[in-house]
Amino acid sequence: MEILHVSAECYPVAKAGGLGDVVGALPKYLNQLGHIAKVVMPMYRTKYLYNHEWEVVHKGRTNLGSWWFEFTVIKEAKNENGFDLYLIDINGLLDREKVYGYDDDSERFTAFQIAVLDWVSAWEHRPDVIHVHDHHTGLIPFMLKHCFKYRNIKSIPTVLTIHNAQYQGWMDWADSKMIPAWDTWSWGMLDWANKINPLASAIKCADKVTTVSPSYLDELKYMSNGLEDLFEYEKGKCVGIINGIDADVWDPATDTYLQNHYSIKDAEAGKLKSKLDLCETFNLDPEKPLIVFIGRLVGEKGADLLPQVIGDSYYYVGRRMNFLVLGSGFPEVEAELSAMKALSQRDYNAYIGYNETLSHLMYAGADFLLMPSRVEPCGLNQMYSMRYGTVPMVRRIGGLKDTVIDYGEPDGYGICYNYTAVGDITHAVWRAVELYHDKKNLSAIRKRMMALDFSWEASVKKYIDVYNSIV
């Protein structure tokens, strides 16, 4: 088959969270399965984009309502990535630094999109999925469905990929001019709430939904940001898979991002000449457990309570444990992690912002990683941490409870615990600084998790059987 992917992110393009990992990954897992996959997203202006070569493919003009532009699709030429990577630039809405985070967002992926569509209406053939990632190009199942210029290609299968259905997109009516001519009887497909919802639209119109964990497909049904009814409604066309790793970017015995390799038979020397520079960087004491986190600093991921965790661990645990944040989010909780640095007796550091190798020399010479996430649809911290031997520290959402099992349950590997609460996070710490004196436990711990497999292969098969079903 040939499949399409259209998203905001791709890795190593562009990538602000999850979604471009996956975008980067799962494409050249289905190519190396005999499949056809190809991804087209913006033409942002990244480091990437300037250090490669690429080759136009496709020039175009269209309108985004009144306004009329011309777009141009780009090639890489060299199919570094495994995979068909097109980018798409329109000038004055997709020429810029950043994916997200402008007044005009709802304009630029509307434009974005009609883009794709126009270019696929123009080709020879016709892809035989196209694969939609999150409300960013949520609106592309129904324009191809209900959009009068689209009609030559209308009959071509989508499937909708949620990642976050926590952001949904909305606009005013008053958008829906932006959209190209459509049949306003259809006008139920695009509503939800009086709004214009691209991720509703895109459950309504797609033809199957898949999200990146089976427990977060779950989750929805009750928690999905006022979408709950229509999850229970379009539950037959749903399945959840969980997201897979790139192993060859994520493994200890051969990432570039790192001066000491190792693999599951020397780990522990291995992991401790990461912690020996992680520590002598950001002066903790490395006779000490060292528990980092790494993510965005915002109340989804649990980090607003990450200060007064730190604080409360040093008063019932005692100053046992080192502390290492890595990440950027709001600006107060960045403050605050900022400002503790002077309390500091050797057990805590934090850097603000994103940090590619840093990352990953913290996963490969931590001994536990945090994530007392509010909300994880499926999360691939915790597998990147157990495929370096980190112990997961984490709370049952989503995909966390998909992949962690306490390790005193049978076979478990990580620290479990139910609420987003500084009493269940704290009580967590003190089982991590327990468990890193467990020297024998522990090395077994280690040794368990790094045989896991969470690479893509499985999942991929699962995305085929979706595609099959519906082609």
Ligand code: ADP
Second form
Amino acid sequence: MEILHVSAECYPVAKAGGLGDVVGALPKYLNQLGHIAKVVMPMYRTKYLYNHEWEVVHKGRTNLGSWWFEFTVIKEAKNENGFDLYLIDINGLLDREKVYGYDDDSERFTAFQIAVLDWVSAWEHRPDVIHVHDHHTGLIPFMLKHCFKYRNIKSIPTVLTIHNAQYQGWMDWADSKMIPAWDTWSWGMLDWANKINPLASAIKCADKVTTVSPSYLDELKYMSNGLEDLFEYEKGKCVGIINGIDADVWDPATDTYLQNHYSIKDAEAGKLKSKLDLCETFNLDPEKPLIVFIGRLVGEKGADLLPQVIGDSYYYVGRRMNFLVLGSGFPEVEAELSAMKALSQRDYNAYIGYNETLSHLMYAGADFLLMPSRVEPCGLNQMYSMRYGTVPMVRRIGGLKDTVIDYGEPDGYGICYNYTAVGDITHAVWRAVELYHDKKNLSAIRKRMMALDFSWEASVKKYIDVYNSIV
Ligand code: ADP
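Next, report the structure of the form predicted in complex with ligand ADP; the form predicted on its own has already been given.
Now the full complex is given, and it begins with the chain already shown.
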């Protein structure tokens, strides 16, 4: 089967979060099973672009409303990632450093999707499936089915994977002129609550919809930023498939970002070296447990509660632990977390920004990883941390609920709590400190976690079942 993934992110080209990790791994594992999976994404101006060789495979000219533009499709020449990788260049829209966050994101991603379909409709053969990811590529199922210019490829089935339903790409109806001519009777397939809603449109028009964990799919029916009724209505074509992790990239024995490698046999000693590195760099006390947070500093992740959780932990549990935060997001949260550095007694620090290398060192060197998420479609951090022998401290929600069992339960290994509330999280911190001093138990838990299998193999088979059901 030939599957074309269309995405705004793909590791290692451009990544802002879990979407990039998944699109960088799933195609590779599909190919290993004998399928042909390809990825097409925008040609941002990232380091990866300049460090690799490319060949031009297509040039086209098309329009976004009344604006005509030329686009170029280039392909990575050496197939370094284990799948064919295509980038689409549109001057003036996609030639930027960052993936998101521009005022014209709607124009950027609409033009990208039009260029993708123009390119595919020029192919001599057809892919068996077009697999789109999140709202940035959510207009594709609609455009394939309803835009006149794509009549020749309209029979290609589509799959939508929802990595995050909070963001839906809302556009005013005035922007409908950006979409190539379509039969107007089908306007309802674009609309949700009087707006063009690319995510809702993809849920309506795609042949199958997947979410990145089974629990998240259940939760979307009562908590999906306005789409609850739609999820209830479309539940027949929705499937929850938990993400895997790319075991080639995320392996403490071979991780190219790490200086000190280790495996399950020498985890204690191996982790300690990375912990000492971190403690020296960030002026922390290596005798105390190291609790880290890695992620976007936004409400979804519960990051707004971090300052109070840290303050309350020092007050109620005592200054018996270190906290180290890596992330960026809401300016207020960033400012608060930065200001707290001045109050550190060798037990707190924060790195505000995005740093892939530091994140790997933190998964390796930390004792505990805090994830007090309000919403967590799948969550990759907890799986990375377990593979690196770091105990996850997670709220029971979405993918966290599906992947972590509290260490108080039989064969458990994590620290779980029910609510994103300061009291619950602080209590989890206390449990972490207690566990840290129970060395024998901690060591057994580490081994148990590191032996868990979160690889893509099982999940890839479920995606293949989804493709088979529509091809
Ligand atoms: P999200 O909702 O952000 O996609 P996921 O848990 O699915 O959350 O994936 C987050 C991914 O992004 C992980 O690979 C994590 O290590 C990475 N990440 C998040 N923030 C940062 C950061 N500031 N620096 C480095 N990596 C980060």
